Amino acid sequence: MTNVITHPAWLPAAAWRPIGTRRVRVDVPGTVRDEVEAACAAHGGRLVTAGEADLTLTLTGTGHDGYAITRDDRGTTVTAATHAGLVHGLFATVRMGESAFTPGPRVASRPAFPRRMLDHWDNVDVHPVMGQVERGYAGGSLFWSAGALRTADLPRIRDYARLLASVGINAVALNNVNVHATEARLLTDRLPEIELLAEPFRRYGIRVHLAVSFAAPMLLGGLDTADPLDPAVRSWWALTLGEVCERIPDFGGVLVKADSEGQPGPFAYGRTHADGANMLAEALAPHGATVHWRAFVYDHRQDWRDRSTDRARAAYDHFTPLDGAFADTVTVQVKHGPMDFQPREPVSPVLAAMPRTRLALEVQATQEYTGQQKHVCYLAPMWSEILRFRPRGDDGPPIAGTVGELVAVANTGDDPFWTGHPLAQANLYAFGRLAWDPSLTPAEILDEWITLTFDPDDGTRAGLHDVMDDSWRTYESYTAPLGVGFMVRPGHHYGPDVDGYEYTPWGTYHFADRDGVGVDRTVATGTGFAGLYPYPWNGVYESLTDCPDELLLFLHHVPYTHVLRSGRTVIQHIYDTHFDGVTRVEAARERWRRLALDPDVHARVAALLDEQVRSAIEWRDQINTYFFRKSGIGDTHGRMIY
């Protein structure tokens, strides 16, 4: 059962020795008789079609994609209603290891979501601003290789179809939300390689989707318009669509971004977002497909000295007057916070404003603003705060509650370790394990990824937790002060710039000045975000009391000297936790060094770490410099400031 990429990755040979030196008995053929066929092959254990069998894996009933695992003296059983539940529940059984075999409690369990989503951002032609995968930092794409398929590969696409399948993601899109000319007609000319593609996902229980352009009708259909409302661009997309799902009848559908960022939509015809992806819906409806289409719409060419415009604001504005307009089989996709994958934003407010609407929250498991996959940062436990965030209070669900999906931008890609740095792996398992479950907690969720990736002693896992498990705090703490956000480079967004966006039309500015910083988003004297929210969190971000620590220069401009309710000063919290960020990083190298690994592993992570610390040290200096010269203010330990 080992993977054909040689390192460490969740359920390695090892982790399947507890079914593969057993009696099997599979009731059905496919997959999950293959996978245990391969681990008692590895391990000596027997494929049995009768009689007595330590483990007994059978179809029964109708129903979701769960799983039941009885286990007592007579052996252990798993059952579910689906083949997609029988591979989950096969995949459990791995996870639980031995303990599997000893007699206890039933386990049933079904997912929290009917779908768990991974957005891949992958070109087919290396495009010359995006690459090969936009915002990738786990090597080319795992499907196309200057413009072709990789046909050669296929196997190792089964592979990772397989990893993903065991931690129970059933839904991919296979290429960029930024749909170029070459990406538009996987549709039409190169939908055979689609095709190709799905095989492997359909042996895992995954479907395979699609981002589209929506001016594909003028790209690809020689049409003088894609007006939504326009008959001839709906007889185009219902005979599109048909063909796509006539070749691939388990297709999962189609992913849009539509007036974001350049990319075409309805708006350019008076038309609503309703109508452009209720058109798609139509199209798709009589095929058993979806559309996806995403909130990430805002004017990226605003005038920055315009302190009425707040970007934040834009998805709630655009959306949530359309609640209701959209067709059953539309999910309106919402990034998890109002900005863009910020390590540290408020909870998007259009998650609890539209109850009317199927919604899915949108993480970013690839680190765009979060390290970019060179910085450890495990991202479980920012997801986990966002899954249990209660809009209306603790009276009120939570998120995970609200939402009707969730889904991930991927962060793998053909790199030898999947995703780049090797501590990446656990942010795509937890991703998946938290779209089953999100009341697990980050701890055990790491942990079992640290289990069946490395099978290791006490002081080992222990050495992985220290290094792992506040890593998305320990970057926050060197990166983004008090929920401030986006002081980076642009365009390629690694390393700090203060003030690199602040006079350009992007909307995301600090408004940092002499005399203080932050935005001011109240509604008595900003921009009104506050307010978006329902009680009681309108009331406690507009307070500049009540708001917390690590959002306050998210909702409010304040003056340096302003006392957190920590009792620092902003100015000293902005130093403080920058010098700490450095330490905690340097003590992190330092733990890794003395841990025992597989030498490939280790020699890549130590690499890493110290691209970290040069990176975080470089972060320290400009940041406390940069907010030195501007308040004239001192720090009181008199550290190194430039």
The other form holds:
Amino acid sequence: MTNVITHPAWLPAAAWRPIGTRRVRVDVPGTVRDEVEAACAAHGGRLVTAGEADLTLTLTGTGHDGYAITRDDRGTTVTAATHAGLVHGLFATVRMGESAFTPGPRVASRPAFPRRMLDHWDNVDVHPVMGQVERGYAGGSLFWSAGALRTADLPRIRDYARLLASVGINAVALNNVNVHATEARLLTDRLPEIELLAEPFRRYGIRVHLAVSFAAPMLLGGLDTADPLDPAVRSWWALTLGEVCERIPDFGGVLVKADSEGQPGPFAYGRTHADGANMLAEALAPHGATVHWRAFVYDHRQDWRDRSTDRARAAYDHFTPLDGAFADTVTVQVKHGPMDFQPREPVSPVLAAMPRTRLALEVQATQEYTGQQKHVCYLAPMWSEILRFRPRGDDGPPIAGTVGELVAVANTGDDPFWTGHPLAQANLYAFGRLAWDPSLTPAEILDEWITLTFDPDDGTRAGLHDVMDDSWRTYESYTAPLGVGFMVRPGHHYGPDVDGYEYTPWGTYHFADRDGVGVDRTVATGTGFAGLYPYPWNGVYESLTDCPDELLLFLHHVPYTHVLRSGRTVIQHIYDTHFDGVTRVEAARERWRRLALDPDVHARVAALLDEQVRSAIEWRDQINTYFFRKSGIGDTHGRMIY
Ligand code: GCU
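For comparison with the form predicted alone, produce the structure of the form predicted in complex with ligand GCU.
First the chain shown before, then all remaining chains and molecules of the complex.
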């Protein structure tokens, strides 16, 4: 069944009016001209080939995918060196609205990161546990349904490519990093599906990538090994990837999750991740394509009794010894935190420890651990904090200046609102905008999104900000406290279960007992994780008094009576934030009720806010009760704890 996307996201027809009512000249054939032609047809303007124009879009010079916009009395001109740059310049003009046509200072913009990538975790077959989209909260896959490519929906995929291009995204991995049997074949006999999918993305300057199985030479090629140093394996990859690049000349490359959570990898042959990645790079480099190799490697079968094994160290311990060993066309893709996309983690120390390797920062737009697109959780403040973090202190570069690329796990699907929760669209929008320009503030990005999506009056704009601006911190306040993470129901990860993972092999523990809680990751008495950071953070994280409150339990095991930097005890902080979190969600629901917006959007969000209130209360009561029963210490305000 095909859902109809009823909500046009942030490019409604009205946003094109300022361009579509004017005389516009486009000097090159292709997508930019098609877009302008459609806008003029809708709004009464004219595409002209010569003479006076209010807006001219033209290619000039050579260089990057940026653009410049000049505005004077004679009109507005958008120039770019590449067609993709002109596409970005056109969308920038749309964002500017009428002000694009009033004289003003020249705007010149170029992307901070050359690759701005979205990873889909879409399966071809419906996976028995994970479904069509792993950790997908926005309906089915836009690309496949029950084993078959959605050929009838290619126009919608084109609309999707357009949405992504409008925020500057230029690379998309189409399938899940956990590559099952059917999906492995996208590389060979099912390659025609990728050829078809590549076309709508190509129109918008987006290159497609494929997640591949490291064991593909065995699964598909009939070899008895996938050893990256075996000549037969190497030539299988060279031939197979050569064929892919011939059929899809702008193929972006492959994405690999190896030796992680059951996926095959080079460890089986006593080889390193560099051996594996470089083999693929050698096959792809002649065709201008690259390898994304994920650093999410850890032991998911550890013994919970063994307190010396620390999952937070794993990526660092596996990858930093290989710094400098990866080929130039390999990108090591690192999750933002050392664990797994929790709402609060320290920035991964790997990002500061591999100066001779091209790194990508990976964030999760799909809200696996941040409310599963049932809760409002605007993630730009978290991403922005990560990008601004300076691992070497104030004199060193921020993460935005340390990594070479940004990647997000996609939050989209065939849901009528694209993202399940209509307000989760803002996360996709913000990811693209931050990847283009990490100096933008979360509030200004949200403001752009609000304007383009709703074109609201001032009161509605303020209401949307009230509901969304701080929603990440609100979410944090009623879930796992002080950076300790998880406490979610195992498997699907929605809702509270404080001990759900405590005695499992997954390495995600909080160690709460009657005296205290938290993971001792200090050098002095713990796992040594704090020492993986350069100065000054190694010292800050090691110190019980300097460690930021929001990360305290990620780094230290403390008594419930430990006094935080805020002046409150840990136990009182837990109670206060959980009561406060529910109050804030209730206030957001009230605020939303009073907003006048598109009725479909309003109704969907209102229903989801009811669920968010219910869920926040469930979190509050389970967390508070758990810690009250463990500690025996009451709430100083005497509120209801069960
Ligand atoms: C999380 C998530 C998995 C996913 C994994 C990954 O653990 O729960 O579904 O496969 O991350 O990023 O590879």
